[in-house]
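What follows is a single chain, given as structure tokens, in the form predicted on its own.
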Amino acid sequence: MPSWLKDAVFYEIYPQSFKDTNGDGIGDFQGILEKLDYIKDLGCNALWINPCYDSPFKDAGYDVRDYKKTAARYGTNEELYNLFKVAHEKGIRVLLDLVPGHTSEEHEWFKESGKAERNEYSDRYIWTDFWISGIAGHPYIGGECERNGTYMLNFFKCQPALNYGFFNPTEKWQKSYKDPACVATQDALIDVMRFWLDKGCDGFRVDMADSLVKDDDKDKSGTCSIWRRIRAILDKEYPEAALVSEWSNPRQAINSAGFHMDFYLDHWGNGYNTLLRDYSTPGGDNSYFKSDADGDIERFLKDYLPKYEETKDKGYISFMTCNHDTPRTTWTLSERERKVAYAMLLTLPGVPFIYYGDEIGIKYIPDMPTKEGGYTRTGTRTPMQWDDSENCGFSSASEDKLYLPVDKTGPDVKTELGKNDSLINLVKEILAIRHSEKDLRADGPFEVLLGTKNEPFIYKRGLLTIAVNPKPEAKTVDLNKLSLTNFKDVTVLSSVGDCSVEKGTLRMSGQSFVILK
């Protein structure tokens, strides 16, 4: 396990929307470099950069054309290597986005694989053996290559599936995941990982990590075996390299596949979904942090606690404020609601991730026209708002050249930093406490003291007691009944709203949060 993860807090950067320095309307590596001090001052000491490889950008870079070459719009390979170097000098680690399940249809591997004559790439992708043969249960394309066959897709039409084999082949054109040709695909992926790790990358966020072996069993045994092999190689050659999976099944991703971290994704009905984006009521929000809703912490705990208990000794569950695929919480939550929410997310066990701009409250823009395959996700990917200058400090380009329109009505970093009670200053305060208090780190102790509906959610992190009250009504809790009797010299390290302790009684105003020591 990489030791640095214990105190890591990640900042996710969607590079095309973060900071443009050359005036072409698209963010770039130099823009990230210029803002490293901002990220460090916020309290984040690690980055996850969304795909920045060469790509036709039909899916925002998740359609990779060349794994070992950066996209020209962001800068050169050498500029990215320098970004690694400068980030390390500032104590910041950098993860790249790894896309193992598919490439672009413009990748040289695929061009060779689609040729009629067999070659070393013929089995790099999943092909049937006849031009009208479909692939039951899977999307496929035919009629676009010389080869007499159809090929499987992994997501969009532009993303042919790399061949890691089938768990139980049933057709003659299907290969076992143990077949040498499928192992060769693994080796090609490992070669890509070695390339970037040798250049200074600190690990990878792995896209669609559970999608490798097709028709895998319910335990994803085939896919897990591939990741265990990769983890063993990294442990030997790059012991401080970190892997975080887009899986949202920590029992599989951490316990079976060997990932160091697994994202708690916004999947319908899971615990994380009930906290921030429970849109089960038509046109409404029944989330726990929505103060006027009927949210219930028990729904979260029922899903989360078993996952935490089963994985806490092997890896970390990663909470996120949002990501590039998920509506920003500004869509339905007020600033006060987001303050309480982020304060809780940043004080739970595991390694947290902050999506760029969430710290200032960038708005989610619904119904924004799609850009590079974004569709409903596009409204979460708008440019960062740095100040009140032209284009909010994102770019000097004319408005018609911007990657996406800047929301000039929204908050900006400069203004929010100047407000004592702003969300960004709360985030900075919470992260400073997280870094200074060992009990708040990823592997610190965690115990639920009170987790019932209509009561404050109270949990211990070692010597710290944390209480959350998202409801509009004030709440009072007798801490003595929770076996918390040593509160003679209690210190409030941080709070949202009015919170106090007197003679063992905790008093919390509506929509409040507090860290006690």
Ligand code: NOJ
The other form holds:
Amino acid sequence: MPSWLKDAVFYEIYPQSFKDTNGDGIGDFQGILEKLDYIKDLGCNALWINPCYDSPFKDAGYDVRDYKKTAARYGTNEELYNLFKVAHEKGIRVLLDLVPGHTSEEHEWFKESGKAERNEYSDRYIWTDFWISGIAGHPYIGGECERNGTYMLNFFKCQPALNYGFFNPTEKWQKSYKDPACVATQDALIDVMRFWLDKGCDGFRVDMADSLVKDDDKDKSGTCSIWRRIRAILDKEYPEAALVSEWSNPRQAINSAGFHMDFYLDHWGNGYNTLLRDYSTPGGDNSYFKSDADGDIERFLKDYLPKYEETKDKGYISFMTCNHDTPRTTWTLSERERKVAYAMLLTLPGVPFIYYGDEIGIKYIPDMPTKEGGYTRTGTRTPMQWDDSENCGFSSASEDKLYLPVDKTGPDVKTELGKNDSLINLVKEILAIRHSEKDLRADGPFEVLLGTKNEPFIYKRGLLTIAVNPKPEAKTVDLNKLSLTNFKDVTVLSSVGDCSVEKGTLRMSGQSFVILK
Ligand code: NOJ
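Since we've got the form predicted on its own here, give me the form predicted in complex with the named molecule too.
After this comes the whole thing, all chains and molecules, with the earlier chain placed first.
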């Protein structure tokens, strides 16, 4: 387990939209480089950069055309290597996005694979053996290649599935995941990982990590065995390299597959979803952090606690403010609600991720025309807003050249930093406490003291006690009844709203948060 993860706080960068330095309207590596001090100052010490490889960008770069070459619009390979170097000098780690399940249809491997004549890449993707065959319930494409067969898709039409085999092959054209041809796909992936790790990257966020072996069993045993093989290689050759999975099943991802971290994704009805984006309840949004919702933390705890208990000694669950696939919380939560929300997310166990711009409250724009396969996700991918100059300091290009429009009515970093009570200054304060208090680290202790509906949610992280009250009503709690800790001498380290403790009685105003020590 890479020890640096204990104190890691990640910042996710969608490179298209972060900072443009060459005036083409699209963010670039140089832009990230220029903003490393900003990221560090915020309190983040690690980056996840969305795919920045050569790509036709039909899915924002998740359609990789060449795994070992950067996209020219972001800069050269050398510039990325330099970014790793400078980031390291500043104490910042860098994860790239690894897309193991599919490539672009323009990848050389795929072009070779589609040829009629057998070659080294014929089995690199999943093909049937007849031009009008379906693929046993999976999406597929025919009519595009000279080969007599159809091929399986892993996501969009532009993303043919790489062949890691089937758990239990049932058709002649299906290979076992143990077949040497499928192991060769694993080897090719490992080669790509070694390539970037040798150049200085610190690991990978792994796209659709659970999608490798097709028709896998319910425990995803085939896919897990592949990741365990990869983890063993990392442990031996790159023990400081970290892997975080897009899986959202920590028992499988961490315990069985060997990922160091697993994202708690916004999946319908899971614990994370109930916190920020529970739009499904008839009668309105019932997200825990909405002040007019039912304030029931039990819905979150019921899902989260078993996952935490099962995995706490083996890896970390990663909470995120948002990601490039999910509506920004500004869509539905007020600034005060987001303050309480982020304060809690950043003080739970595990390794947190902040999505660029969430620290200032960039808006989600719901009805944007789709860009690079973004669809409803496009409104979450608009440019970072740095200041109140032209194009909000994102780019010097003319407005019509910008990757996506900037939101001139929205917040910007410079203005928000200048306000004492802004969200960004709260994030900075909480992260500074997180880095200085060992108990708040990823593997620090965690115990729920109070987790019932309509009461503040109170948890202990070692010597610290943290309380959250998302409701508009003020609350009073006798802390002495909850734990043997001596609450008489505690002090407030940070708070949202008015919070105080006197002789062990905690008083919290409506919509508040407090860290006590
Ligand atoms: C998950 C990524 O987060 C998403 O942006 C992408 O479209 C799909 N995987 C396909 O790679």
